[in-house]
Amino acid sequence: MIWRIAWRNLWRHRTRTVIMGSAVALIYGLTLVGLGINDDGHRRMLEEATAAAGGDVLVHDEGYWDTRASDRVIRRGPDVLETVRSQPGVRLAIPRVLVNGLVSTSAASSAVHLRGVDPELEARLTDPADDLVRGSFLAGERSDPIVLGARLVEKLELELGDRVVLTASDPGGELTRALFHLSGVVETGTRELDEMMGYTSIEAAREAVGMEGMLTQVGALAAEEVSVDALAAGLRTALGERADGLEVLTWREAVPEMVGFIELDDALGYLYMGILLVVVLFSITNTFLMAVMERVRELGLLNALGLRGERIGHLLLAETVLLTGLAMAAGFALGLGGHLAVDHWGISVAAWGLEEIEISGLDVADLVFYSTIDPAKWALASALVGVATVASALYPAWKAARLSPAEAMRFYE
């Protein structure tokens, strides 16, 4: 009977009703699409920082990443990158040789990035050839290729063909010149990355500062179903001795950077959402006291035909458990619209006049958001903001309950 009596009053207070459940459907519509556009977000960064550093596990010559020097180089680099590619959960080993200099034209100077890469393998774990904007990527027959960021190219007033001087220093710390041509025109968007960064392939990096059967790094990647902690601790006793002189790296270890960003970023969206939660049930128990206040005489006269207080307060947490079961329906459906929307046309972090913000070698205005469903995030926000809407009925009913009938009669007299 109370059910069916809460049932009739929400259409008898249509007005009302509406109002307070277009309140909780608004907000739990908003948190299911907050939390879908967060977590993709997140997964999209931490997949871009993988690649930002090369892999999900590097290894390189101890203090490499700290010194970026030289002389710091795996001598025994066939025998590493074999074992790294041997090792149980091992994807992917990407061998480089990365080399800093000075590249010259009879125009003018300037300092370079390069990177010695096996373009096939590179693109397994992100394509530069995709930012190719003219000639081609390491694909023609020259033995000398370079591929240099467009604003690097601009400054160096260089042409496709043209020749290129890098004068380096070789592992013993001695300088080196080595001459290359022109292949392509990469350009990133973000402005560091143009003006100093440089492709050419492994052997004719090695080549030209002397590593002949070395590398500088190895990036590995885990299979899927083996952790990235894991992967690193197995590289370490796979290398045995050699592990000494080595040192192996986790991606979040190499850039904690981004990982601090990404979970301030994640702290502060759950912040917001939370604030707006309370924000919005301080309304919705503000509207039901206000409900409770119009109803006196309602609740007296049936308080005076028998139905008491305590009733009367299930009364009231029956008729909101009903209205957030509607409101909660239409939230769903509008949190689920969002999200189709949302993944299939994508937010991007541009169109918001944010221009290049780099963290870590990422360029964040680049990318594009949209939104992955967790069905354990969204099981558990559906479950807070139905316990909580109805909580937010608790004190109104216990303040309906206490209504005593002499008192509710006299209410509008």
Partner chain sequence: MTIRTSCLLIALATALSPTLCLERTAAQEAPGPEGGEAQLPDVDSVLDYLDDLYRSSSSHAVMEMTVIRERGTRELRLESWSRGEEDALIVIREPAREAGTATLRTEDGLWNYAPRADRLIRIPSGLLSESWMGSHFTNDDLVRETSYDEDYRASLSWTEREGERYLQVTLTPRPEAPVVYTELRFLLTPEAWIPVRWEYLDEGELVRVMTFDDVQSVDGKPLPLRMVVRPTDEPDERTVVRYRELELDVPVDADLFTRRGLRRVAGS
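Between two forms, the rigid core is the largest collection of C-alphas that superpose within 1.5 Å. Positions refer to the first chain, counted from 1. For clarity, every value in this text was computed on a predicted model and none was experimentally measured. Compared with the form predicted together with its partner chain:
With a cut-off of 2 Å and the rigid core superposed, Val33 has a Cα displacement that reaches or exceeds the cut-off between the two forms. The Cα shift for Ala107 between the two forms, taken after rigid core superposition, is smaller than 2 angstroms. If you fit the rigid core between the two forms, you'll see the Cα of Leu156 move by less than 2 angstroms.
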Second form
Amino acid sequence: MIWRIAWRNLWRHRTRTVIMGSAVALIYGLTLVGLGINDDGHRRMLEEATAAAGGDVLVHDEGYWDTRASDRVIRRGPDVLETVRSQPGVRLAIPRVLVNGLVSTSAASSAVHLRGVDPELEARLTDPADDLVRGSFLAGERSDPIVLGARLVEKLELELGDRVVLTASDPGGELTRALFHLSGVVETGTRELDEMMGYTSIEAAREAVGMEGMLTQVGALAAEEVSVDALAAGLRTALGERADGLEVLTWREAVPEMVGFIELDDALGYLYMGILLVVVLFSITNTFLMAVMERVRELGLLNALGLRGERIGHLLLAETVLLTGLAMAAGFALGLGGHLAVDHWGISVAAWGLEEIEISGLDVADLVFYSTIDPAKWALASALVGVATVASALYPAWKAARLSPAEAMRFYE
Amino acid sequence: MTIRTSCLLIALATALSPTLCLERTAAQEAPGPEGGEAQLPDVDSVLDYLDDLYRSSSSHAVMEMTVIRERGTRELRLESWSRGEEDALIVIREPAREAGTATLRTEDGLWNYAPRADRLIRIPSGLLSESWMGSHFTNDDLVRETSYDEDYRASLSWTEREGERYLQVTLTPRPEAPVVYTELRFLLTPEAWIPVRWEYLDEGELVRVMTFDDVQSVDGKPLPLRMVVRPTDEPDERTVVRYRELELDVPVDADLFTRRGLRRVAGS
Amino acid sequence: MTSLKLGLRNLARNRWRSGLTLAAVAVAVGLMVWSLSLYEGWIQAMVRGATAVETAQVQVHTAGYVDQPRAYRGFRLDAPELASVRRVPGVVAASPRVELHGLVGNEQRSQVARILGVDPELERRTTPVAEAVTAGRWLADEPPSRAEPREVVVGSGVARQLQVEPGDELVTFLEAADGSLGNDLLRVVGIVRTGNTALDQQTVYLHLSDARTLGALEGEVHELAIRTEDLTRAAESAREVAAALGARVGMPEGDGASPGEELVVRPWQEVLPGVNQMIVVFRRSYWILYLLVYLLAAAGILNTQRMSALERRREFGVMMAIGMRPRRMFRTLVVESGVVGVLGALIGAAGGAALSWYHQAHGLDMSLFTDQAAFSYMGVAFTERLYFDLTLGNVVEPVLVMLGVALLSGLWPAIRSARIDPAPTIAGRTE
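Moving from the form predicted alone, what structure would you give for the form predicted together with its partner chain?
First the chain shown before, then all remaining chains and molecules of the complex.
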């Protein structure tokens, strides 16, 4: 009964309802969009960290990650790969042969970090072919393809198809050479990477350094909802049985320098959310308090007409709850719409007047803000807004319930 | 597979001409450009001769090396010894500032000797392509030629340059051979097979040229005692090596190629 | 004037409403000021981390060296010139350096390293490298006698690669400026870990005079690294240093003929453009934060004014009926928004500034947020306490923006109210 009255009350004062409702909807919607953008930035950073490390969990020969020594290889490559792949919780197992050596042409020589990869598998983590500017990325035509960073190609005075000689140590410590032909050029925009990076197929890399049947690293991607630490522990057990002397690292253990940065960003994200919410709460509370205060007279009249104090309070609360519900529904639609719009088109920082820039680790294209819904955060924000809105009606409702009709009608605020 | 260290040292300035150490490949006869004006010699004989030319089980030499670069010229006087296939030692005698600096090669690797520190320092394999002693030779030139015979196939032909006729040994890499050059050409005098000019090409473009002159008789064989290395991308730069003394098959103490032996010799 | 008085009185009449709106504005502004100071502090930490240890804030080289670093592209730096640089206001210290590349190692292991010859005392005053010593000690003030090995301090990565610790001997072998081969015997006296990867993995420090001898450089240096008081004023300091040395600021434009021996003074932004760009991006990215917070505050103000307009309709109707002109009505209402905006902003700014000031002086303990508070990212080292940076801009800007926002949000309700038709309004027939 009271709900029907409340509902009708709302629509009787349509302008007021619309004003308050739209305020809450707008504020709530904006908050959701803000959270979406912030969370997206954070998520992307996590993804990049994982991609930079090479996977959620990494498997190598013991001591490889610290020393990067060429003699620390996984000798039973296919076995280990299969064990990782079949481990429950592993979405994808990515094999790699990593070689640190020298590439030479008749013009010059330069150090290279050569990655023997399976392009299709890598693309599921982060696709190195995205940075391809010339040629093809290990498309399979030749048996000795090599893709090099743009600055390296420049230094070595290479054209597509030219010879490239790789000098590196094999697992026995012997120096060995192998011939490649340049099949593609990548440019990341990061100077250090473009001076050092090289890619080839796993087979070609194996052949070059005598690592037939071996691997340097297996990167494992965790399935949704699987904790990386649990996965690592599981893999340790599964692989430990082989007594091969392998090491299993989570990406956090592999790149601890990124962890600090990410956690800090996370913290800043919460701080940001906190700021938003504080402002939101003030704005909404303000609105509702005001609205209710101003109706004290009207309520006093009702009181005088016989509606008891308590019920007036209930009425107010009911109205508030309904209004909040409506407003939040509208606000949610707004927020969701905003999220979808931002995610689809992105807010481009570049559009704000940045020229061609080359930043370590970032591409201008990356400086577009997208949006990600973190359900936990959205739920939290929604709960807070809802509670705050309703709570802000409590005090005035309580106060109104206590007024004597005569006082109330003279209540001018 | 025989590898001649002698080639290494003596032909130091010639970037260790690979021909001399090449395994014989199937003889490939090709008619001369004029269609058979003169018979091409047997490729085996040429290679044998070149091998013999520098054949020795040990050597001792004194050389002058001039390095001309954009920023100035450097003159060095070097003394060198070699023994067997792997051991080699080159010491700088002049100028005084650098005297005593040396490069030591054994089967275990390559080192530089720092006289002021009286210590050896290992040259990491990553530096093989770096310039040796600041010249236009590389460290790699000192250890490299072990794989030339694996990596190239040889053929002979007659060729004419500026009215002069030469016997040309053309080396092309075997498929998959990890070498940066796509072709090497060694021009020899037609009769005596004396090295005249070595050319290194990448995709048809000349990258490096070595020329030989000042032919003198050493142990009864004519040998060019002056070599000039020129990188084609820096036309004003070059390194010139001239032999002042050269003795082959002389007794050389195995102990020389150790820290102790080195010290003795470098200090003197 | 009347508008102002009327406006103020109106506000005072509805204390609750005005108070709450004021509070919303104050909170928004206060938080903006505080978080801007946090961001600026963060940026300063990034810049310091990226530059302090290696680059310092201003650098002097020859143009040829900047173009292509070569051992023979150094310049003469005598005592009077150095002194004139030190006299430039804002300069804290300057460290002349010789930079050589060569082999460092022993019979078993060696690696290519960057050899920096420095004056230990001057370097200690210019960069915090001496504080980054993790084993042994920094270079002594004077090099040891000629008979003894030279002192060397190595980066932690180098030490690990070569497997040496303080007391061990090393040899260095390199190509000197005149093309000859320099070499010497070194003894490790200390190991540094700066967090800067280029430094830790590849650099070793020698006495300036030892490096000069090694590199055949008489009286010459390759670089003068200058530390200034104020990071943000590096460009100005660069100009002043250039004036003192008779050098130019920044590299000459375009290709030109070989740039040669002209001295070039550059602030860190030019030496490390990557870091600078990162900062530009970082700053722009918090425009989003700005935008949202202000939008929210604006929504709050707009709403308040609309509510208030709605409620006071009758009152306005009466006022218009008795002769108040629309324009004055408009002005009065705009003043109301404006006052709330200004007052709220000022209060908020004061609060935010006070808190920022506290955090500037004492720092904020970042380990509240993360276990790994001390780390290095992209070669930049961060430490546990983040010191905020309170600048005038941080305070004034939010206030001004809020004022603008307040006025704008108050605009629409004010316009609508000014257009009220008195009679029907008073009669209550407008709903």
